[in-house]
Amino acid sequence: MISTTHQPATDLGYLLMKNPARCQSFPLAHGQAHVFYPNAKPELCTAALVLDLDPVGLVRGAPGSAGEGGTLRQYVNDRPYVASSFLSVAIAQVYGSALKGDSKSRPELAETAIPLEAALPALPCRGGESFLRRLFAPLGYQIEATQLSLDPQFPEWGPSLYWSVKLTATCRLKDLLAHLYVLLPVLDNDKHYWVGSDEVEKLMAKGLGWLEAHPEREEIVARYLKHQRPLIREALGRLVEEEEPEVEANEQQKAQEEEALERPTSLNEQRLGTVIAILKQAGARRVLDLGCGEGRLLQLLLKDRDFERIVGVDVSHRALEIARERLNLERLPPKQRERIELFQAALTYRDSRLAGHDAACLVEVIEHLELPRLRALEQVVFEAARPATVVVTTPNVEFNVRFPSLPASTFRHRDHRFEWSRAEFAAWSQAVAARNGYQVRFLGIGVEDPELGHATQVGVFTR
């Protein structure tokens, strides 16, 4: 079941595209699918999507069948009554203009993150309740799990293998759909079909944009493909492509590019001053640098004796080795390298490495991200990591007038999503400052414009 709680919730059949007033039914390869609304009002609606699977006719003309004279264990089986890829197959066909992020009556709210929650009364997790966290809590979800027993009335029997999850996060619908087509039969370790290389063209299509950085990206392909070791090392080697061509042929001529705007002013150097002189009065030891890129803030953090304990997280592997071989790592005295650690890791996931430090510098780092994913980089940062100090900088978009050289309603770099006016900021950060236990102040760099501020706005938040 998928409910939400953004008002008007019965919105939710505009992007599911079915009517919240009739129960609908779908063919299956082996059996049906039904959809319909237990609950449909404007404050909270739920979509219930329930399988009625043919046990008998999962087994005839299966591979391997012994057809009609077959084995009892063959027709008895947990297939009709759990979460598995023959719900993955049903979420392709039922939902499939959802899965695609199309909506006729409702695009903007496609495209929207809104309080989402996914029921799973029975999801097989072979790798128990500490492998179903690794999946869904790095992709941002609050997790509710309860084991299963074999059967209430004989507890001596023990617990089952199977689970009953609630996973709820504010993220697109798409998003929500994307991941449990994936990872629903990679908990479950198995498929009831065949899988050749159209399941890794599946898997780079649904796994688009989250599965490139996830910690368990490795498991996941290796069982969405049934361990079949030509296909893994395919996929695996596609992600990998994916992930790193942006960085290496385009990521440094848009640096330059921004580098060179700004020269005049010298943003850059001033940015990071401040950014130390933040660190600084702050008492923080240990630092974070999310988003390091090629390591100009880690230089000279490594350089102030203040700080004990440096790292430096990026999402791209060229970039942090562009950092080792600007701050010559290899070649450092053993008490200096012993300050300083690079990792690579998506700021959109959770990380427990990313825990225990009194600060946390994201500069210039959150206008790359597309406007959605803000809420999963807040949850890694102020919810899990949880720094005492956390410092973002980001373009105050009403400043770019001021360079001569920019267009008109053009981003200071091509990878920025979106570039705010300090109001926008304001909002956000304030927002996140409540939502997170923390408090926030607000700084500029640059020559300040009388009327338009600081070509970069900070926010300073505390806790």
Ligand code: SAH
Contents of the next structure:
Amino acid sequence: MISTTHQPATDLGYLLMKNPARCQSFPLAHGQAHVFYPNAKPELCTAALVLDLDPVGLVRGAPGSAGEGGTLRQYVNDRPYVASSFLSVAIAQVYGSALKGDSKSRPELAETAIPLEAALPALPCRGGESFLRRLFAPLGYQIEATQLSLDPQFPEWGPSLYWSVKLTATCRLKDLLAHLYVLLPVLDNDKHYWVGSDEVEKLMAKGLGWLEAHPEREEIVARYLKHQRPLIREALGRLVEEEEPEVEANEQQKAQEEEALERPTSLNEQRLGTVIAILKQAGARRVLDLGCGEGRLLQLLLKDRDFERIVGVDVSHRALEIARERLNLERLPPKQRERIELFQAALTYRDSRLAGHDAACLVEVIEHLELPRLRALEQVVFEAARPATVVVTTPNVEFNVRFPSLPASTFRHRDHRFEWSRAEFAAWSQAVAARNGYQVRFLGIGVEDPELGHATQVGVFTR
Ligand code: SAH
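Having seen the form predicted alone, the form predicted together with the named molecule:
Every chain and every other molecule in the complex is listed next, the one we just looked at coming first.
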């Protein structure tokens, strides 16, 4: 049910393009959708969208259905009664124009933020109330959620996984519909239909303008795409690019700023030299450069025949393009070309292509991730990929006062989400090592200040 108190509230009928005076029905693939208005007054108007799904129809023709050893569960299930991907499909079909933001008679109202409320009487919340809140709160909704009991007659059976939820916000109707369209199946962690690459297009279209910067972006994408890795990778790559195109375009300039800042110590060259030395000392032949950026380390690795296989990974398509040019990838002789591979991926996502390497480098990368995402990166690198050696470099924030041109308490790079002291980096590294069966030792790069330490700190993890 969607309500508004924007006056005259009955304009909701023009926005949804459904007349408040009538009850209308629409055929769906597996049943019918009905739209009617329990309330249509100038001060408050509510439109209800009710699905009448045919549980037997849902099963017919589905793999494993009766005749193929179907189970009772296929006939007796929650699908007809809860808000799920069936409701998303109905929203797109029945409220299609409103979802696009079209309204024949109230076009300006369709573009106006108005007070709206969506009431969902039975919402499956896989991930519980906290996940529900993490999905909707960042989008500006007030959330009222009451957990439904399994059976009100038998309170001792405890709560169900269904919630009665009210979402209120002042926003455009099309935004509310897009949020519901994407997030209902995400909460349900299921979809009733096969998910292919056109699903990525739908997600990009409906997620435009809000999904790029959503803190739960990765979980939303994973669930929406039914946990299909290649689709998830494609979607995340595209979202990150769309997030802040102007920032992307600025990437080079920002890197130059950081370089200029650190130039007196030519820190970058020393950093790369040290990393190569560590890799050689460890006898690494197959090397991952995670967050390879524009490929400076890759270039050095490629020059050294000790490294047989070199893989550069970055989430930024633009950075990889620059790396490809820098490395002259298209013009390398075949023998050289075979040694190196670049691909786009988010390091917070498990990826089987990362397995089977001797060493991984994370050179000035961790500080670009939000702190809570580090745990995911840890799992991807230390738990899943598990190379024998991992080299992590990150700024030592204590040293920042030694950069004359850096204003007090600013980071060295505008994209840094944090910069750590030596104690902070050591604490994180030791915890990661302990959790994953690695040992860690610490080195410094650049000038050493007797009190502040080195400009760059390095953790070398081995197992
Ligand atoms: N290692 C390079 C680049 C460091 S800048 C060098 O030393 O020059 C940090 C890089 O990490 C950027 O290229 C950024 O796109 C990448 N990055 C940030 N977050 C990432 C993530 N979650 N997954 C993959 N790459 C990421």
